[in-house]
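The chain that follows stands alone, in the form predicted on its own, written as structure tokens.
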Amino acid sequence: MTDATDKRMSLAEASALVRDGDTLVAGGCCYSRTPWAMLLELLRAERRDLTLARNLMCYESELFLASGAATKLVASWVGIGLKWGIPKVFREYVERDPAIYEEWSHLSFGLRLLAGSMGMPFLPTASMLGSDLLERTPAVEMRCPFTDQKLVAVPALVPDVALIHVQRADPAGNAQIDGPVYMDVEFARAAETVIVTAEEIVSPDEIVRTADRTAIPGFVVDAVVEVPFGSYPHECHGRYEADFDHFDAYAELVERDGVEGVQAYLRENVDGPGSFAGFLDKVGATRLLEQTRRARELVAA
């Protein structure tokens, strides 16, 4: 007999979740537990006309546009981080083609995943006012019914699919997370389908025995997946730091080729190695292990 509370699944049958068209918000922020297994994946399955949407979005943006897998980005800021400067690609589509992004402050954003997680229509608040970002999204001016002071109204935003990256869950979905749990739960709450690929699948015993760490509860969840080492090579907190020198070598590939360089780091990374497995045996045991040591020096006690 089917435990119908047992949600794990593949990969690869995870991905069939996403459809062609669907609006997708992705956890963690900028390379902090990325749910980088399960974004690759939806990139090898060839999704298309996606709508991609984070808080802090990294150098997914250009692999995603690249590809041709999404047609539209929203988000409160683009790029891996200062040190690798403005992202060239992205900044060339959005040039072409201004409505490819649209662009929230990050309280905002929140704001838009908190009021779907909360089934409003829409939330107020003062972020916005005196820019430019109200003439470039849905948002809307409006006065308080009691104070008459100038708000701004954020439309609610209804993911079709949340990816969540957790240190570890359940199967039947009870999601645990250490370290900043940023907007995930905003994130899982609003969505109509969650996805939740896990660095361990643990048993429900484990998750009550550590209750007060459980963020996503198993009844919003829809699929669970484990990934060891599913956010590389961004950081998952205490599991293994972020790979910089894997970030320094795509900047260089896409500063001197363009387009061109986010296609051959998709062949190299994506396509090539034919599966998230594959990806992690070309980068190898002792790369992994480095990057869990220096992880676990920063959270050592």
The other form holds:
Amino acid sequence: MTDATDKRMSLAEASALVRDGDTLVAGGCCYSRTPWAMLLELLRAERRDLTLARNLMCYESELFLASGAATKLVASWVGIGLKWGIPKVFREYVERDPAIYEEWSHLSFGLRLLAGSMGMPFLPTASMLGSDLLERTPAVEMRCPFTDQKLVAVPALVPDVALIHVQRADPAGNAQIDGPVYMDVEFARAAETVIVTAEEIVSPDEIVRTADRTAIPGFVVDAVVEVPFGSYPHECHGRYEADFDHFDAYAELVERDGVEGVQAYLRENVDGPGSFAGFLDKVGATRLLEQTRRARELVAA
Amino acid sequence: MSDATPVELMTIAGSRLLRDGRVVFAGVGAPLEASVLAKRLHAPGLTIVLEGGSIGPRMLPGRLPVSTNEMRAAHHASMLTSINDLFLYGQRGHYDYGFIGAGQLDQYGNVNTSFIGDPDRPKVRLPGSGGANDIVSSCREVMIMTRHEPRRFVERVDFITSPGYLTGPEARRSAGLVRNRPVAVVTDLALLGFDEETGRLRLDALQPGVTQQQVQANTGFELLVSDAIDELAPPTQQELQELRRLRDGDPTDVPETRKVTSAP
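Shown: the form predicted on its own; wanted: the form predicted in complex with the partner chain:
Full assembly next; the chain just shown is listed first.
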């Protein structure tokens, strides 16, 4: 008999929990604690017709569009970071067909997942009042039934699958996050299915000893995958800093070759290496250690 | 005359607006640099909050964050919280200032960071709201910092991502935006306020050496002008040095790992 509390599996096995047509939400924020290994695994598995939702989206936006994996994106902002600006191919796709991208304010996006995590159909907010964002989203104006205040009602978002990368989890999926939690807890609580990738899988005893650090309880988690450097080239708080040289090279490639550049990046970093471990081999230990050293400088003792 | 660049002039003028003991929600880039500068110089009790969930961080010189969510933005914070909570403190009314940049803004302080052209057939797709819409909807005093160029200062924005006065104070009120108000626009040419009656931008002060005509020539609509236009004091050596040290770092500093505990 298998142990029901042991949810460990491989990236490839976890990717089978995502079906064509699903709405996914990816945790972390922009280039921080992104479930990068899992996202690449879904590209490798050639999932189709996905809706990818993420509060602040980095260049996974255009990887998912250019590979044909996603047909719709939902976010509040899309950019690689101040230095690199908006991803060029994402821009081209959306300028051609604005309907493939739904823009919310950051809090409105978060409240949609909070509503989902509360088991409630909507939440009220003061955000998006008077803006043109309002008419381009399903949000509606409402009056408070008690004070008659004008507010905006945002509908709950209950994603089919949440992809979350954390520093540590036990085999049952009890997951601990160091540094900012971003919206990961809301994502995990709202989604029907939750895939957790972790820098390391630790014993249940270790989780119990530091239970106040546990952000996501195992009972909402369906899969646990151990993936060291699972956010790389994005950062993972306290573990490794984002690889800005990798971003520079990517941005340069896409600036020069557009969608062909994105395809080339996918061939070189997803298809070519054949696995996330293969991708890390290509990056090399020297670089990974350097990014680890840089992260340590930023974490208060 | 100081040798400050336009962005430095703007950033330093912005930093002077922030008072000690207050809380500022700062966007990444110049608003964040202005906030860090204020904290290091005249407002040591200023609390900076950043979109990624970071409350009260201190920046390492030479390692300014490129996004508000990364480790650099969380350095030496007194609290790291969820993004929803970070915004909800603002919606509750705990943030004195909201400080953002702008791609395009109009005479009522409405900001567009979404589309250039018709949103259904955009000429250019911009990165989007992020937290800017939430900041202008909740933080008590909203301040905007941007380079002063005609293509940015337009009569009417193509899309209102983050509302200012919409078409005037009554329009803002009836839209339900009753918690706060836009107060200032800081540029490399001037400091602008808002006319209380009309909600339109008003020229209040000039950057050193800049003329009123120059400001108007770089504005795509007719600016209201204050009865008594001030001239902003030029950046001090201290302001400039500190700002440059923040951006470029200082090789003679103590090792970064030790700065963690020895930061001012």
